[in-house]
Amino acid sequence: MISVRDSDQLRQLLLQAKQDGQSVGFVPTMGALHPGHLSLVKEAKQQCNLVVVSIFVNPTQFNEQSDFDRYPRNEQADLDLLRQAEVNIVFLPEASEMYAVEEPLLHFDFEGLDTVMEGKHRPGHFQGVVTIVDKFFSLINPNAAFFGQKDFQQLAIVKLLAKRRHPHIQIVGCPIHREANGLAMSSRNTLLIEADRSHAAVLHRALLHIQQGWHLQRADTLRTEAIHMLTEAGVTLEYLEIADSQTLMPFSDSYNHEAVACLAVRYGAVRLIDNILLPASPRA
């Protein structure tokens, strides 16, 4: 495994690889490792002969500098995983690398996604995102990308962006990993006491029950229900939603598409999010 901090240096060797016709595989992370990861990084090695890893904790997508400031960091412990799982190259750039001073934001119509949920509780949060991924795509130039959809709307947003700007990069979507309790694997599970750690696991429960009910019950009614499961177990609830899984507009039952259920809540100053996907209603 190689560790690079230099862009230069990161091009050379992505540069001789791809004349040597291999693949590349990228997995952009924020660090602080969990298996969610590396089973992106698993995914990413199955489909491509060359991985590389991104460990930067993005300041431009953070709406709090606290919670930048709070965001775990573990360097050693994050290579030590990856030289397990056998990466090839992880890249592990300081901001200064990455932006120059005072340089903007990419501005990005995302035609509606990012007006609903994460967008509107965090304004300007994907414009950070979007900023940071375009240019590790462009800087990588990567087969495939690969993305936990634990993060729906961001993997939403982000398939666009390769839509319009890098459409020869396919973006691979990876399944939720989950703790024993439900609770989707998350960087900053770390962060919480254990009894939060542990009563988390009612977001899964209450997002379970509208997949159970789901074609049984109207939208509204099992959303009414998973919040009252929320509030009863005293959860901070930021939003629970039932969208859309295209344009995550406000799911109408007259709609035969499929949906999502997305939620955010705080346990404390650790903000959680989790989402569950519903099934289009069968054809007559």
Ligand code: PAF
Given for the second form:
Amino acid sequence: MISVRDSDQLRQLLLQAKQDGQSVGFVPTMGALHPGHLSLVKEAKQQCNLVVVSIFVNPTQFNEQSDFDRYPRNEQADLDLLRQAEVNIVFLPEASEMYAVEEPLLHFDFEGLDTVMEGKHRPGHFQGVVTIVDKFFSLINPNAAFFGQKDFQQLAIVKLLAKRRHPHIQIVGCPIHREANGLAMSSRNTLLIEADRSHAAVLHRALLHIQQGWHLQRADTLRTEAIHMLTEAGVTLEYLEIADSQTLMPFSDSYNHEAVACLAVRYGAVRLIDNILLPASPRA
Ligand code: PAF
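Here we have the form predicted on its own; I need the corresponding form predicted in complex with the named molecule.
Complete assembly follows, chain above in first position.
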């Protein structure tokens, strides 16, 4: 595995690989790697000859400085995991490598995908995400890029970014990985105290409640019941929405589309998100 901190060196390595006819798979991460990230690497290795993983805690997508400061970082453990996973190149840029001073963030019309849920609760977050993902896409120019479905809204927005600005890059969404108790794997889970980590199993239970009742009850009834489950359990809920999985607009029972139930909660200073897909028809 080659570790690279310099964009020019990465560009050179990839140029050579592409001249040799190799396909490139890209897995962007912010480090503190867990089995969910490794499943993205595995998928990338299955689909492409050469896999590049980036580790970069992107400052522009944090809307609270304290959240950025606290974000878990463990470079040595990450490098060990990536070496074991037989990644070809790991890219570890400094912030100065990715951002010129006073550079504006990338703004484009997200077709409303950014105005709900995470976009509403974390103003500016998605501008930061698309800015860095766009830079990585321009630099690496992969054949395919792999993203986790836990960040469902991010995945939808990255697909739109690719469609508009990098149409030759295939965006691959990979399933959520869960702890034994159902908690969706996240780098932020390491910040939870043990009691909260086991308590947070209720998040998946609430989402499963919606999924299990999906063909039997109205969406708003299931949403209300799931919110009740969470608040009864003492969870600090930011939002729980049932949305059309394509537009992310609130789901209506008259739709015959796939839907998604998404939530965000807080355990003290730690913010967690999760979601579950809800198949199209037949609905009650
Ligand atoms: O999902 C993440 O870890 C980040 O948002 C990403 C895609 C690496 C961009 O910083």
